Every structure is written in C-alpha cells, then in structure tokens.
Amino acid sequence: MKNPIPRIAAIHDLSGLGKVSLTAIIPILSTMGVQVTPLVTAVLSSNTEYDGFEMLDLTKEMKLFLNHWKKENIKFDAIYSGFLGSEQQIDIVRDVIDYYQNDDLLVVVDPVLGDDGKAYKPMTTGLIEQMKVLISKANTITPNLTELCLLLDIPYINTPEIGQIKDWAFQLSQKGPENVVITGVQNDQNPHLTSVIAYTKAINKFWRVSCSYLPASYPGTGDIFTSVLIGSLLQADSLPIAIDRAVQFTSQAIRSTFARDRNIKEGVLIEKVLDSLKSPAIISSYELI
C-alpha cells in the first residue's frame, strides 16, 4: 500500500541542545508534508560545538530497530543519512538502502566528513573510504567543498574557479549519484556571495544558486539545507527549484538569527521562518552555468 503522505527514513543523531540533525530535520520536513521516521544513530546532550557533551551510541540498537521495521513491513519514499560516526554505521545505512531499494526511492546522502579544508576528528581513513562506497548508492549527495575533496582524494582549494568545480562535480557523479549538490562554495569573483553548485547527470547540466554571505557559521545549516531540498524533491520540484528553495530558507533562517544576540552554538532559529515553507515557492536566483 502506498503511503498517504511521503515517508522518509532519517538516519541521524539526536542532540538535545543546539538545533542540528533530527531537531532541525523533523520540523522542517513535517512542515513540508513529509512523515519523518528517525533511525537514531546516537543521542547527545548537545551538539558537538559544546565542550563536555555526553553521548549514547546506538549502533547496536540501529539493527534491532531496522529489524522491527522490516517485520512491520514499513515502506519508505526516501532515505536520508547524515553524520555517521563509524564504518559499522555506514554498513547499516547501506543495508537499509539495499533492503528498501526500488525505482521510485529517493536516496539522499549528506557525506558529513569535514569542513574548512580538514576532516573532522572522528573521521578515519577507513570511514572516508566507506563513505565513497555509500555515495555510490545515492540518487543525490550534498557535500561541501571539503567533503568533495576528501571523496575525490584531491587537495583542498578554498575558492576554486567555476570550471574546476564543474569538473569535480562531474567526477563525483561518475561514482554513482545522479545529482551532485556542492554547498558553501565561495564565489571566486565576488567575496560577498556564497553559492551552491549542482550537476544533474541525466541531462548533463550544471546549476548555481547564490546568496549573500554573512560572517557567521552556525551548526546545523547543512541539515537544514538538505531537509528543504528533500522536501522540495518529494513535492516533485526539479533539482534547481529545490536548491533555490533550500538556499532561500536557509538564508532566511540565518538572517533571522544573525540579527539577534544569540550564542552561535545553539544554531539557527528555524521556528521563526518555518511557516515560509508553506508558501508557494518564489524562484528567484537559480541559473544554468
């Protein structure tokens, strides 16, 4: 039986303090008419921006939860994975994708590996290698520039030229994913702009959506961007329109937060702008490049 509304398996951690992962994903996708079924990888007292956070690893329980879903014959329209803390968790995500795979399944992998030219501390060589295998099973991937370089084993460049970005996106698409969406690309011609660059393999087209850069880095913005992207794709929007909507919403959320005296570690105030996701999309900035 087909789901009455789209249902997504969201494979992420749950952090108590700080708007990241599931605490951002669930309200965004619910607002966009998508039922979120979490497969929780870990429970944290806060996001990892806070010193001394406590964490309960749920790797063993993930398999038990998945087995229960199989017994209940749960069906999914989409699978979305984010930060994965071990090779074993990556193996579990691969099993989830393989078990639920069908021609209509949307599989989105956000290969959370690093930022600012460096891998995150928990990321081992083995975990990065396993992530390269995982992205081959995805329809859409959303790496930032650092993660793109780690996946391709190439040196990090802070502001690459657009031709170089397009070549890298094409190379990543040859590893399996239909859509490669590269986030947080600094504009090499205008330092006041940041862009998302995307490539669609089936039609061999590249897209760019840009927005004004603000000098603040909030945790969870990648989760927010990808959640809106997925919600838009499940509403049958095209990739450039989905990216445009995701950039607009993320930018709104950042601007709403930036204007307030707020601890950056707490993330952005998505509650202030959630209702905008119910409004008709105003497509304003995507371009073919």
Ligand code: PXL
Second form
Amino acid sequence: MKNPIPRIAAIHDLSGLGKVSLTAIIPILSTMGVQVTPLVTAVLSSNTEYDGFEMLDLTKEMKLFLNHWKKENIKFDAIYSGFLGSEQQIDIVRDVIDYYQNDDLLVVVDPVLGDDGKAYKPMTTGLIEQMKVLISKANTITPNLTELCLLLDIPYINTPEIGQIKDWAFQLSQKGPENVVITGVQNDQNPHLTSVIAYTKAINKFWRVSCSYLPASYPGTGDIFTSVLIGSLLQADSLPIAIDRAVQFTSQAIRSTFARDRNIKEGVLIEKVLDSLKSPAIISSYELI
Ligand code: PXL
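In place of the form predicted alone, the structure of the form predicted in complex with this ligand is requested.
Now the complete complex, all chains and molecules, led by this one.
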C-alpha cells in the first residue's frame, strides 16, 4: 500500500551540540510533510568541529536495526545518506538501497568526503573508492567541487570555468546518477555570488541557481540544503525548482545567523526560518546554462 505521506530512510549520525545531520534533517523534512525514519550511524556529543567530542559508533547496531526493518513490511519513498565513517557503513547503505529498490524510489547520496580541496581526515582511499560505487546506485548526488574531484580522480581547481564544470557534471552522471547537483561553486565572473550547478541526464539540461555569498562557513549547511532539495522533489517539484528552494532556505538560515555574536561551530538557526518551508515554491531564479 502507498504511504499516506512520503517516508524516507535517513542514514546519518545524531550529534548533540551544533546543528548538523539528523538534528537538521528531521525538522526540515517533517515541516515539508515527509516522515523521517532514521538509521543512525553514530551518536556524538557534538559535531566534529568541537574539540574533545565523544562518539559512539553504531556500525554493528545498524546491521541489527536493518534486519529488524526487513522483518517489518515497510516501503520507503526515498533513501538519503550523508557522512559515512567506514567502508562497512557504505556497504550497509548499499544493502538498504538494494533491499528497498522500487521503480519510484528516490535515492539521494551526499558523498561527504572533503572540502576546500582536501579530503576530510578520516577518509581513506578505500572509503573514497567505495563512495564511487555508492554514487552509481543513486538517482541524485550532491557533491561539492572537492568531492567531485575526488570522485572523478582529478586534481582540485578552486574556480573552474563553467564549461569545465558542465563537463565534470556530465562525466559523473555517466557513472549512474540521473541528477548531479554540484554545490558551493564560486562564480568565475562575480566573486559576490555562489552557485549550485546541476545536470539532469534524462533531458540533457544544465541549470544554475545563484545567491549572494557571505564570508562564513557553518557546519550542517550541506545537510540543510540536501534535506530541502529532497523535500521539494518528494512534493514533485522539478530539479531546478527544488534546487532553488534549497538555495533560498539555506541562504535565509545563514542570514538569520550571520549577524549574531555566536560560535560558528553551533551551525545555523534553522528554527528561525523553518516555517517558510510550509509555503509552496515561489518562482524563482534558476537559469538554463
Ligand atoms: O554533514 C555535516 C556533519 C555531519 N556529521 C557530523 C559533523 C558534520 C559537520 O561538521 O561533524 C558529525
């Protein structure tokens, strides 16, 4: 039977201090009318930006929890994975995708591997190789430029030309995903703008959504962006409109936080702007490129 409201399996960690992963994903998707069923990868005292955080790894429990789910007759409309700490966890995500596969399943993989040209410390070569396999099972992926370069085995360039980025997006789509959404692209013509560049394979079209750039980098904004993107796709918005809503919401959340004297590690104040997600998409600044 069809779910009365869309249900998503969210495979992410739960961090106490600092708004990232499930503490951002659950309120955003609930506000957008989506039921989140978490498969928790780890529990942390805070996000990893804080010194001295404590962490409980749940890889072993994830397998047990998934075995329990398999005994219940549930159907997912979407699966969403983010930061994964080991090759074993990536294997489990592949198992979740294979088990719940159906013609309408939306599979979104945020291939969290690095930023600013560098892989994050815990990322091993093996984990990057496994992530390349995982993205082949996704409909939609949301890498930043660093992650795109790691997935394509190419050297990192900070501000590539738009033609180059389009070519890379196309190359990633050839590995499997229908939609490739590249986040945090600096505009090569205007340093005051930051853009998301995307490619939809089925209609062979490239999109750009831009917003003004603020000089601050908060943890969790990638999770916020991808959650709104998914909520919008599950409301049957087109990809460029879903990106537009995600860019607008993330930018509003950053703006609601930016002018305050607050520790950056705490992330952004999504509760200030959550209600804006209840309105349908307002059009819209996407461009066909
Ligand atoms: O995706 C952001 C994120 C998720 N999980 C943990 C993090 C962060 C960012 O800092 O520390 C534990």
